[in-house]
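Taking the form predicted alone, here's one chain by itself in structure tokens.
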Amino acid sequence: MKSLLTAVDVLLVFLALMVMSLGLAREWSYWWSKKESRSAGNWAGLPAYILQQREILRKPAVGIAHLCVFWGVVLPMLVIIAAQFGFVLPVGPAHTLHLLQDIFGLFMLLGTLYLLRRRLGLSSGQGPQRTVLLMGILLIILITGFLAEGARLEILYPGEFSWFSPVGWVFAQALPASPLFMQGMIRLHFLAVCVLIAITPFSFLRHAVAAPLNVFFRKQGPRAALRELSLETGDIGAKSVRNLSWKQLLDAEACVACGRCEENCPASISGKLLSPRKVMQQIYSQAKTFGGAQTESFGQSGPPLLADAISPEEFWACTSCMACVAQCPVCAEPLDKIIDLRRYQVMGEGQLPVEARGMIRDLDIYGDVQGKGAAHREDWAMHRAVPVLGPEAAETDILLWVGCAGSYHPRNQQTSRAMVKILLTAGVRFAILGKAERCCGDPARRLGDEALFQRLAQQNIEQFNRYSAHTVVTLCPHCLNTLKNEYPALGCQLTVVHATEYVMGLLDAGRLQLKYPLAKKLAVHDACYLGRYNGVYKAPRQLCQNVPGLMLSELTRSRESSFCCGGGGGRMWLHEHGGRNINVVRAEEIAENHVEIIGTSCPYCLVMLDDGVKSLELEKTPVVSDIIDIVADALG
């Protein structure tokens, strides 16, 4: 290999790299200036992410095309860099390397043409049309490269088949043996490459740098952890882009507007105004326009409100299902921005939706979403000798966290009693907090009332510390997520397990025997807060498989791709405006699978899906049941 770069070429490359560096520095100056010095990245998984791009390959056609373009750029780049050292390869290896470049170039050409055709077929609202110009430059680079190679082959090997450059040979059949033409194509090819490098920060190509950077700085710890607020300093959510953290701004920078979040968002699918892609793009737009500007230039009011670009109708439609986070190929998270928008609306403007105000008031006064008060917390366990944590029940294996739904809702009370039956049968020493238990605070936090969440959490933490509770089992995935993933930030360390996991452990240990058969076809509905939030998919299915006669079926959208019931994010207490009800959309999908039982592991899903299937008025309506109820019935 021999370097072909002249002094002028080196200067052009240097200028292109300098423009790119200055452009990236300018584009990133605002979020980088806010970055805390202690914020460290994580190398784990980054090389595999860049080289394999598994997340992008979730959509095979687009993913393969993207991979072809990626490797079509990387391999020639490595060869060009190696060529600058001036070493010489033997003919055989050199031709083999040349063949690889030719093949990768062909794949890159096909991938670019596919992506270009796809983009041209989209309306302006469906995809980033700005990529069309970028792919046009890529096509110029590819075609001029093949033309130059074809002319070179016609000059050196006229009339011969060049096995080491089959694509170049095809082009050579229609080209003259002209050194001038070859040099012209080489110069045009080189200049197009320099232009591509220089425009990287100002084009869609910036994601090639921002996306790996966002993966490098991706959130560590709980997958859907929200940004912690310091209420003492007056931090009350996102009024403008100035109130977003550096990582939230980097998320917006890395967003490629591919639309996968929107395609999997239950609010978008059901016809609501919410588009997670639009949320990210609006934040990016405002950050670029107003982020670095001086507040004085906007007058006393400061930069524009985020709510001016992202309407309340949009961010209140979110169910916090985390489908957008799970599906994003660059680890961007629209969800925490939506919650911060709600926080400012509630704590900064007092604009909580009317229908949720009664529930929030009940939480504030009584400590539960039903407004029934602590005096009725134990009514569900009446005459069942359920021990309450205290001096008389100090020695326990677990603390059974019942939650508001399990304590007060008639349908969920049945599941609480079923869990007690299972624990007593297995000989587990357990207790409940009883009247000392308060709502975990999840509804308040998801609706934006961070102050109320923290107050409820501290009351519960006092009880945990008082009785030295360490292992907690809960029937509610929302309680699971809050106690396990959000209380630690408030100084409370607990081992928290969902009921399905704990009961499966009892079965594995031989402490339970399921004897009574249930000859029915069942599909598991994966609750968002159990599955996507906490990765629990196996235990609910294993429990069902252990019930004699029960036939397990998988829904079209299940596990990581499961569809929300519509009750999360405080939506249980809000009316649905626009489009169709999310629980009805999910119920229709379940009905199409012709199952007899819908097995859930969440009190929210139980209520929402039961309402959904009943609204369909089917000739044979599927029964919605908690999996814990099914297991308890199989005990006899």
Contents of the next structure:
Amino acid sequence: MKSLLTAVDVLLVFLALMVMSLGLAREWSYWWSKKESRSAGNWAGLPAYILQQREILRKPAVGIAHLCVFWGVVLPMLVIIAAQFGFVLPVGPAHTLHLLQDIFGLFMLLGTLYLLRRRLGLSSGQGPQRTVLLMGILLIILITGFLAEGARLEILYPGEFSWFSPVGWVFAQALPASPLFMQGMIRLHFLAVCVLIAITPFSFLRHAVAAPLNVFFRKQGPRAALRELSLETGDIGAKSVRNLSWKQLLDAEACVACGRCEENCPASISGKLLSPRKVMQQIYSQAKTFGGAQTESFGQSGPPLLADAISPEEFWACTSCMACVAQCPVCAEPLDKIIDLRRYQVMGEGQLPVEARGMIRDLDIYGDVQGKGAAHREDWAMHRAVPVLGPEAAETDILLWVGCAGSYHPRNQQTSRAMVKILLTAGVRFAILGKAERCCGDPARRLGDEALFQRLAQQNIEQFNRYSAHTVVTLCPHCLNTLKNEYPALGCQLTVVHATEYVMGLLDAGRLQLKYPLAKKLAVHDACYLGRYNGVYKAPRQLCQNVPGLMLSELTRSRESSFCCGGGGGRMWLHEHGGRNINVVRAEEIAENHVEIIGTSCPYCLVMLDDGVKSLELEKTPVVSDIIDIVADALG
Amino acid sequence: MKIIVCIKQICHTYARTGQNPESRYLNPEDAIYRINPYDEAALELALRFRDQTGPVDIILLTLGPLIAESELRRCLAAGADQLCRIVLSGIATENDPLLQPDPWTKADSLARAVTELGGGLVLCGKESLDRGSGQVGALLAHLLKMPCVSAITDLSAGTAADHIRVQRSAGRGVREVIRCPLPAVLSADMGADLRLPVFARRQWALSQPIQNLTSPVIKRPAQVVTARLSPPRPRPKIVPVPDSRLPAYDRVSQLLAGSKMEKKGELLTGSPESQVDGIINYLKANGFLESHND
Ligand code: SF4
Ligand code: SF4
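Moving from the form predicted alone to the form predicted in complex with its partner chain:
Full assembly next; the chain just shown is listed first.
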């Protein structure tokens, strides 16, 4: 393939690249300047992310269209670049490559048309209209490309069928064999490509750089971790976009407003005001407008409040279920921004929804969510062989972390006792912290009271250190997540496993025999904090399969795309305003799946789903039970 | 104007998990030190009053040893300007079973502190959670020769500058709106939840000094004296319903035995199969069934 570039063309390409890089540098300076130089990226997974686009393919139609457009752009680009370096293939492979390019071109045309039609078909509320310009330019590039190719074929091989360029051949049938026409088309094609490159920073094409960059810099540790606050320095959450970290701003930059978060957000689905997509877009537009400006230029009042753009009603509606994070194709996380908004609202403005105030106050004074006090924490274990960690129970295999629900809620107390029964049967040496245990702090943290969270966490960490605890088994997935993923930042490294995982281990080791059958149809409801947050999907299912006679089935939405019960993120204590109740939405799904038992492993889910299924007033209400209870019953 | 809010630190003895009747079934380590919630409500009313009328000084006044300092500071963080403490000296608390001076002495110390601080409006809780005499507010008003409204639920500025408008619930859903001249002593009922302090105020409150008022305590003889204090009765035990097949004598003695004789029983849970197994095992173990297996 002979180089077609003249000096002018090279200059044009150079110009386009200049505009692109300068544009990016200018548009992105507001977050780039905040970036700590140490923050290293991670190459692993990046090539696969770019080339395979599995994240995008989770929605097949759009994903395939996107893949077509992607490869339709990348392949010819590669060929052209290679050609510039005098890279010449023999005729056979060259023709094959040509054929490939031709076919990709066709796919890309179809893909572009599909995306364009889809975009135009949607109302502006559902997605950005800014992709239309991009699609237009792509279409011009494609059509001029095929026209040029057609004309070229007509000149070189008049009347012949060119197998290596079928689409070009079709075009050739209607075209004159005019070199002038061909040149014109090539110029147009080329110019459009240059324009495309140049407008990258200012158009939707930005995502082609921002998304891989965001994936490159994605959070390493635990999934959907919240931003660590250093309260001493007055960092108390997001008052304005300026309080967000550079990574959070990059998230907003990378967000393509595809709306997948919204489609999976229980709050949006149940008709609340909250839309994680809108959260990201509001942050993006505020960051664009005010991110780079000098602080002085705002005068007395400072930069506009984030809460003006994203109302409290919106951010209090979040259940912190992480569905948005799990579904985002560009690894953006609306969740940590929502929590940052809450944090400022609570610690900066003292505005906590009234319903939750009593609970936070109880946490503050009594150290548990029910306000019953530490003295009653081991009441559930009264007159039972439950050793409390202390001098006499020094040698233990595990520390059983009961949690507030397991300690105080009558329903969850049963689960605690069931767990004790299992541990005793298996001969595990265990102990509880008893009165020394405090709430793990999760409700306070998700409701934005970071100071309270840190205080509770410190109290617990002290106890862990005092008894040199090593392995902790938790009954509640929220405790699991906090102890396992959030305490390390406060200087406490523990091995933390969830009860379902631990009991599964006991079963595998042959220390438990499940003999009593239960001939029922059961489906597992994946708790957000167990599944999405900590990737525990297998253990609960395996446990159920080990109960003789139990038939395991799946709900419509399960595992990674499981639907929240509505109780997380402190929402257990808040009223639901507007729309339907999230737990009822889930309960209806359960009813449609005709299961007899819903097995869950989270105290919140248990209560929320139980309320949900009962409110449906079905003829046969499915039973909601904790998987630990089911296992303990099967022990006999 | 200065508003003085009297807040009491209490040892909240909520848990009767102890074994010892002498200590009233309380374990000392279970105690929770906090601010009397009625007093917190009084503070919240004062803060709302300030929100409505503009700048007034709100001074917190507490009495006795610092047993709930962090909670005191939390109240300060919620919006008060100053925290003062009356150091009790020369008051014998040993004779008092609750280790507190009697209401009369307390009101006396408070009254002199209020005079010293120059309070124009005094607020306190209508009673305390630990002792619940409900007298201090009224006695304080008496000693200060001020009008007193008890158990108020709302407080706002009056039409004239030297009056306030007070709302109280008069029971059975009746609400009473009272016009009260200043200065006055008001005692608050529960209802207004103390606001959540913002983080910056909390930090500020931690660094504030607690001003000690050590005006010599004139010991007023107690007017009323606690003669005896009965510990709470132990938690009632459930008396099983007598078995109706027993003869009358046995039934009566069963009732009289009360909680001493617990009805023995085992509740089988689990699947029907496991329950059946359980029953059979029980019958075998107690000799009702002969096992043929062995
Ligand atoms: S946050 Fe992610 S999923 Fe949500 S709109 Fe943006 S890109 Fe799409
Ligand atoms: S965490 Fe869940 S509820 Fe919150 S915004 Fe994301 S999807 Fe919606």
